[in-house]
Amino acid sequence: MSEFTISRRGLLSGSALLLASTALPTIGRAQTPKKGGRLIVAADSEPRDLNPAIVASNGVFFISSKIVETLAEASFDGKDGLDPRLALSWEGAADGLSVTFKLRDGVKWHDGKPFTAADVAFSALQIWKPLQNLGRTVFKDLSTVDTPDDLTAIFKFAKPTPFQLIRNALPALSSVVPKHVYENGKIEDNPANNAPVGTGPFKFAEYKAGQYYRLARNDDYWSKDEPYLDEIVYQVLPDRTSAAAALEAEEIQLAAFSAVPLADLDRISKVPGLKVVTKGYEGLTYQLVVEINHRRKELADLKVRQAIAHAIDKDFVVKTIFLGYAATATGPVPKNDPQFYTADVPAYPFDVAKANELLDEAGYKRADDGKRFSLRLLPAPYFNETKQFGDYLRQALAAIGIDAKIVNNDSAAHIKAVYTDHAFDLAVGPPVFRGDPAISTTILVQSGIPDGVPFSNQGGYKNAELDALIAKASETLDTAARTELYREFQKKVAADLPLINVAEWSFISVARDTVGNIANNPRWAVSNWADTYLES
């Protein structure tokens, strides 16, 4: 196994595999894919667990989606927004009690063993349902997976389960891992979680802590002409300000997930040889929300929550914090969702006078120092924008007499404080909308979620009517009726404000012009990159 040596000036020198430094074609021109080359990508974090079947998160997918494949991937043009991967077709029964997957033939695991329906059954029953952060909800009623032959997997459910939900969940929740690697011992402790074995276009090759991950071409990939690249190297650059400099110095070729700060985009878009790409994240919409601890007496009062909503200038947030690379939010489903979104919800326009009036009506008068009460405010540390919004929110609350004390934590401490210890009054969170409210959105407001589940309702909010609506939608098979229930869900959330949706945003990629086939599906950054190539 070759070792990849990190050297800021030597990254791209002395090999036919490396990036060409000549002037390159523009993004608009169709190119013939070239084979070979090493793609060097900025990585701003180092996931501890690289098993996407357990941890369905974008930080894990960014690396592991090239190694471990799902049953289907999101698509701009495919039927129902999907393209086949390990499954060639999927069909739901009319009664909602089964889904039949026909699997791809001739697929091999990276260790040479054949991929079969037994691997799908094992992944679904032993990992997605009991262990996966999101699969626990989506696959909660999965009872068995029948495998009448090696290329058929029939999912059987104890209760009617909407096919629309299962279909929408496939790109993010259906990562398949090899049964023969995981069937002995505790799944969570398996070494393959850190060095995955998959069926994807690239094999896990090497990891150097604090330096890089290296993936190598799978020469036995089922799509015989792919992948085009020989290697993908994720260079760890935890300081986001360094990504732009590394691109300009031709030390990396790609910075995804807005690794280049928004403030640098206008300048860097004018640098010869670089391109700014805004597509490829349509299926990965992040939402800026204010999470609320309803155990706090003041925040259990709807008028107080309405006042906070009126105190937030969403247009200012989008223009100033996101520099226009975002949209104002109306509720828990983003505007860019074609299936479920409705604008017909209660609105809270920016109105400081109205906010003060509501707080007065709620009985929280200003004291002699102008303050009504104090709160603990915990901004999520994951993005510059969530931290900046925390500072803005503190000022916005001060304008209506609420004294917010900011508590900054690292990622682990923030998750523990908010989702396990409930040691917060307000928190700034960035949940992800994943194409269906039942996947990762209803959990934000539904009651009865166990302590310790990240990005879930840990604020003590309970609304029996809303819980009943969520439960009904989870068992409604008719697509039109189910969609209408989720539109009613949006109205109820916007009316009762268990949380406050402020903005929604996707990400931006910056790449050298040598990188081809960028952003050609709605989850491109977390897809398999089998057809990505480098011009030589």
The other form holds:
Amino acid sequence: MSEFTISRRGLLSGSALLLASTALPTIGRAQTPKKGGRLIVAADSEPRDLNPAIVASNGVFFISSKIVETLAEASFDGKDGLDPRLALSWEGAADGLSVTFKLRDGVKWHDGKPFTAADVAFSALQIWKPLQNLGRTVFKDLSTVDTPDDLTAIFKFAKPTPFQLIRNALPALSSVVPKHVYENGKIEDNPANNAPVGTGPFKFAEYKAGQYYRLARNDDYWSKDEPYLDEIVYQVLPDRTSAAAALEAEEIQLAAFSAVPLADLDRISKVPGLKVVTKGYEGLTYQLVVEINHRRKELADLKVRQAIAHAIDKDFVVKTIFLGYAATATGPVPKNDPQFYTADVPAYPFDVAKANELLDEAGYKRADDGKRFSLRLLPAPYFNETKQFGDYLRQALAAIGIDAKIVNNDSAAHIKAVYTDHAFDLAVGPPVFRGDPAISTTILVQSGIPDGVPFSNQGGYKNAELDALIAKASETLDTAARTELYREFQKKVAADLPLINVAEWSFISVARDTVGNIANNPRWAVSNWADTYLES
Amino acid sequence: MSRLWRFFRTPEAIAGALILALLVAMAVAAPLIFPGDPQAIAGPALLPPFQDWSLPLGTDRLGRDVTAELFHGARTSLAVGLAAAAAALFIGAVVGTLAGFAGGLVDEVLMRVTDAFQTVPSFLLALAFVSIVGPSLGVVVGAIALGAWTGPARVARAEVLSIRERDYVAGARVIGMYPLEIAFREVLPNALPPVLALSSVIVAAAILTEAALSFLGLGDPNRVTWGGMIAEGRAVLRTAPFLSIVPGIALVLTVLGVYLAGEGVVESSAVRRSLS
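Alongside the form predicted alone that was just displayed, please also present the structure of the form predicted together with the partner chain.
Complete assembly follows, chain above in first position.
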């Protein structure tokens, strides 16, 4: 695997050649990974539930993907963008009613029991389909999993399910947990949710609340010689500014998920011994989105939504808020998606005069104080960038005579206010694009979703044409036809603006130069790190 | 006049008064010097201070004018400090007078409630209050007053206890005044000076508490506050420390000024008392 490091100064200075040469795959391969060592990583949150089969989120994967493995992992150059993990091959039937997985032989659970197809069947039917946040949608038509032998699992679907969707869902949704640990008692209350048992390269060792998680090498890992590391320690550092200082002091060796603030990257890239890596998050694209409550009479008017879209200077957002570490968005599928993205959608260039015109046309004239109407604006509190964009959006709206009042909430209160109580007019949200629009993107505009489902259409938006399109795409088996339907979906969303996509961003890792084989797959931070090593 | 003269005799008091005067001038002049929205984007982001004289203190992460924010922030700090102190003194004086004058069961109940409020750290109380009710300027003022009224209440009660035994209070009783009338028209005005002496401490504490609440994201998000400015600057502390330092200095000076001026007032009235 190649390793690309990006350091603006480094590329300019005399060391550019040296850097570039380490980026060449051949030389990268020639370097033999060292064995042993303890990798200390910054962790900014402490997930209580570490079972990735139930909670498929990046916060959980960051730790537990090293312990519990999926059927396949995302890959830069593998077939269909996948690398085999617990499954060696996958094949979909032409009628879309079944998918056959051939499983890896000789895999053992951390407690010594053999891994078999029964574990896959159990995880799929008892956990992914009924309990998992994302699996509920993707596996909703899964009826049975046949296991003709220990190394074959055949997923049977009640309704035709596109194989493309199942394939795209494998990296995030297919964490396999041991049947023998989970079969007795309530799955949600199983102690293994806090001390997971898996097949991965590392075993769960200990967790000290507020201090660290420690994972230890699995000596029985199925890939001989791997993992290279003896231990991974996740040092809990909730304060973002402390991650940069800890890296410089060599207290930690890696800070992933932009634990180092973007504004610090320029400075930190000049610190000798540290590298800034922007690769390794291609499969984890976050979207900066303005969620709209269509119950507000003003916002139900397409002209007002278009005016808001014209009022947002996306380039400013990318340059100033994300300091260039993001891309402007055109629609609901991010530009970096290789399968579905289309640029052929209605665009809304930054144009304040046009926005004012549209609002005048819509009949919302400026009052004597220059204001047309007031709105409540709820920026999601999860990221600095979403909060800052909230501040920016308030100013952008002020320029077109819309008086936005910011309402700040903590995470729990924000989710309740937006997705349950609908007590918002505009909200700033960071939904994640997970490689297929059917996993977590169409739900943002589809109607008929019950109240309280987070990160879904809770703005009261209803468009029969779009709903029909989404329904049709969800049962279209032919990959090309399905892709075409999702291109149509992007056009319709960009035209009718049920929400406004502003930017797409990913994360940055900062690591010490001694950490090898980082960022070698599109979900690296949440992959299993079996081949990661430390030079002494 | 002689009292004013006494006040300005100590250098601390002069310094305090000067700082306060400057602060008030900033607060009053803010909408005149920086009309319009202080949070409007005025220039390139993260411009350091003293680079561009139209933006003397530079700009923040979004390109907002730090000088304008500083001036408008003075308004918020001063408004919150004064309003919270007034509310705390009012509640404290009323509760203290009632408890001291009524005595008996009323005194017991009111003082146990005061105890209860005093045992909870006032900042935690404010934090809990704002996070439940939701951040807005009025709520922040209420939350700070909620933790600050106990001091004045205790001082007022102690004063009332000694005043209610005086002859003129007995005289008022004899001429048939209602007890509440005596409490609030005869006793309270005389018990007030030592209570008012607490005001500088309360104003200073209120300004700090407001800044701390804003720093934690519990201030009014639609207003510029110094605490909020420091919190925003913290993310870029290493690359643009001035964003935290400038409002930090303003905060320190303000609290210092309020405290010094308060000391001056106490000192001058103490001199007067010892003279009389």
